[in-house]
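Only one chain is given next, in structure tokens, and it is the form predicted on its own.
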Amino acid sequence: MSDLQAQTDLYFVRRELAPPEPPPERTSGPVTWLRKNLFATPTDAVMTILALLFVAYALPGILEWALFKAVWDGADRTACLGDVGACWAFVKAKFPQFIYGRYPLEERWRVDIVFFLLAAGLIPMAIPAAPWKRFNLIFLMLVLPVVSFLLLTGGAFGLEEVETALWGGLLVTLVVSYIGIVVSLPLGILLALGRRSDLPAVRFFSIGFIELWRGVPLITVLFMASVMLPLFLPAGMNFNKLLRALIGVALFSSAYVAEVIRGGLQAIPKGQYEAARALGLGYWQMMRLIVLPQALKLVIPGIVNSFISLLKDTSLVYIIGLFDLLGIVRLNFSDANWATPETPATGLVFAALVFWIFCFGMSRYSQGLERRLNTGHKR
């Protein structure tokens, strides 16, 4: 009995059942959803209530606006007269110009093989298991913009030539977006890199372009674009207003972008740098390979955010004659058939609904580069 007594003192022995234990909480579904990130704490719970009550005293106004008191179809400013909401009439009658701007109508398929181009070209792009990456973006910074300027200029393989100011639109919109991004992205990583190189001249030749180019607003350098650039070229010589917006776009994205990706650049940390050199690496083998995947792969936010200012910094080309989506919206508005008192707020909701489009894309796909990157960053 001893032995079995001090077995039973080292051991612990069960006599009775356990009691039962309440069920573990809930990790998922909508309850837990609301429950941690609506009402997680007193703080949310009130400001989550505060943001109903809000919503709850804004919406019907915003629907019955836009919805049930809207006017859907007409045939002049007469369906908008009275006591209605949006008249979404205007839009519907002006869609084709607020797409193509005053480009011919008969060579519209011109623009519209870009836009197809375009979106055959990102939509791979943006599906990660879609193979062939390199020659994809190859087609995106190179081919693309190639195609598109014989496309849609003309002139050429038998196309009747359309001057750049008969352009406008989105298309005016996306082909200064697409062609700032295209060409600021790579030049910001060479100014970056500029920026931080041990040749004297290369380093303030950087610096001197990213401050002269971060020092003045955009407005200021469309203008300069439009009106110095051509005092500077010889005799003879002479770009178009559209040309002149690009290259200052361009420029003006560029050092930003040099700036964002330099705080990429600034957070390798250095053994990263010794531990190339110890490889054997030369100095463009080191930041291809090494350095700029993981400074970019830090940076992704930075840069989807200059993207998205530069797409909505577009709409400033209004002011050099130039007639964006906003632009040419705004333009519409002087239309004696449509001039009521509902025309300009519907045009410019509806503009900006495009924008908020183009810009929550971007921002959404970031997002999700992000992710499949694995940055380790809370969203």
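Treat the numbers as computed from the prediction; the structure is a model and nothing was measured. In this text, rigid core is short for the largest set of C-alphas that superpose within 1.5 Å between two forms. Residue numbers count along the first chain shown, from 1. First, how it differs from the form predicted together with its partner chain.
Comparing the forms between the two forms, the C-alpha position of Ile49 differs by 2 angstroms or more, with the core used for superposition.
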Given for the second form:
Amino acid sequence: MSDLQAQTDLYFVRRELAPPEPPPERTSGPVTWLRKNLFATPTDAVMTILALLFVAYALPGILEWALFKAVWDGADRTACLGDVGACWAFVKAKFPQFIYGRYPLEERWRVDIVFFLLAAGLIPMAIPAAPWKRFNLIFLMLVLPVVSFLLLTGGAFGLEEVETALWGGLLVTLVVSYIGIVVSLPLGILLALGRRSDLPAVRFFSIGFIELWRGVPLITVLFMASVMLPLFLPAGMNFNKLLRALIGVALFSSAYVAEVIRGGLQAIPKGQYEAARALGLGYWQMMRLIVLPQALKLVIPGIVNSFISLLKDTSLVYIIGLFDLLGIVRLNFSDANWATPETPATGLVFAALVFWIFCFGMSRYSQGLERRLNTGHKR
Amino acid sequence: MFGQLGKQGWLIMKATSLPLALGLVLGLGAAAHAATLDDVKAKGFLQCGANTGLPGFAAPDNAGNWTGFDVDYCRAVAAAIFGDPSKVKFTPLSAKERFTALQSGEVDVLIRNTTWTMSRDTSLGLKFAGVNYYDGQGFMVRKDLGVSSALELSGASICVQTGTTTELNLADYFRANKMDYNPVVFEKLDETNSAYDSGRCDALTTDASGLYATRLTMKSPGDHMVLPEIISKEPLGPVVRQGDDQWFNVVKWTHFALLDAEELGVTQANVEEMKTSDNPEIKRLLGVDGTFGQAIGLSNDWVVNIIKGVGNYGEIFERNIGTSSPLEIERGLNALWTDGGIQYGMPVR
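Output block for the form predicted together with its partner chain, input the form predicted on its own:
What follows is the whole complex; the chain from before opens it.
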């Protein structure tokens, strides 16, 4: 036995890690989480209890209506009569109509392709790591509208022509809101720049345009387009209702987007403009390289707000006889074969759910975008 | 995404309004006027103004095809012209835009439960081609109220939609009969209906066809009944532009042909056999004798085409709103004159 050995025997030396102690009760664990987040103050505790009571009061009824007593299958209204909950059989029977409207059955693959292209354009846009962002944007802003227009209307390349009166449902909602967004963003930027321009003609045109479109309700614009316009045109001369709605919605939304962007432009300090000038940049270079990248980033919430309200406003095309998602759901309430006490509620809940999915998606995308572009402005 | 926009990006953004402008130019259709029948024949289909959804009269089925009483009238006119009831396109029109659409030529004929009134007939530049459905304002009550006539409704609370002729008719009726009532008014039709369903008033009043449609959405339809009194006249019919007599005749006589066919027992099933009938009236109706079809610019077998396509008036009624449909509306005033109603087809001769 060596000296060294004797020494180590004498002293205590730890050969393995001690098991970690549990963290103090006060900083973790479900109880602490509850105490911190739900019962931090007496007011919080009261609010939490009230909220829980409300959930306990409302949830069973909602679940019973939407799930347990709901009717999932059925051929017509007789399935949904009696003491039942939601009539999902109605949504199931009408689902293709809610998506495609009255688009001819054998041509619906064309709509499917457009939906697929839209998803194929949007998904990589939402993934920060995906490459080719610039081409992706060109695809979404330019290629997709043109390809969709050719595919959906047909009449060329051996495709049968499908008149827009047959379009409906989610298809119309997406077409109107997508064209509205794609047209109103660039147009809105130009109008916002125009309103701050030093050239009087440009400035007054922009002010006039914005104030005119912002000053009238969208309903009035659509009514004018559908009721007044035909009276001014020569008899028998019609133009497409969908096109009227598209132009109305796009111009209307441009005015709103323009004002949102102008807010962003005003937030950029004068020093930025002067610095750009000092570097010898021209007007468009200054705007493109210095001012707009900062201004647009600031107003992302406002822009997305405008686009979400645009998506929901598409429902107003109902009043000119076009059937967007909500319109076609409501139209189908008039089918006597499905008229039951539960049909309207079920249909509206379905429409609300679809709208919510799209609006929530847009909202999440904008939040992601804000985080990604947040270069040192976090407060 | 905004920061990455290059110079190209800007040009492209501006260019996106180009397809819009192009579409504007392409969307402008060719002008059409005067001889509607020739125009319809030339374009190959009938453009029919329809309702934006009214149970039994114009509503989409599961596949999205328009069905209903008014819709079948559109198909009948198309069948008379083309021999094919499917050569029709529908323009759903709201109450506000329906007359404009007809006046401007956006639709060829308006068959959209439109009430025939003097001012509409005389001052809008339009003509009513007949009455395909005699509607009128009625009352619905709970059976357990023990009321069997509207005259017993004195002191009742009545759910009614405000701002409509319905509300005015109601006031007129009770004043004329020296009765009291409590109007419970609502802005929207569905609010009115659900208020009645939840028991906030004793009776509900609107057009009789609407009462039957409302009954479908009630929790227990069997507990309610429609009272026999009809307190207003709402004759609904197809409308055409004034000043085109040939087209007016086509629509008017399509209506009469449907009535005559029912009266003579010509149905969708037996129309081919009926062609060999000895009855001179049937022979004239079906174009075996005479050239009545050619006289109004159609083929002589126009009625055969109509009946093959959609059936006679009775069949259209039964299929869409009659007792074999969910609405279960009785024929009532809309029965043929031979059955106690007032539907009367002028003779073909």
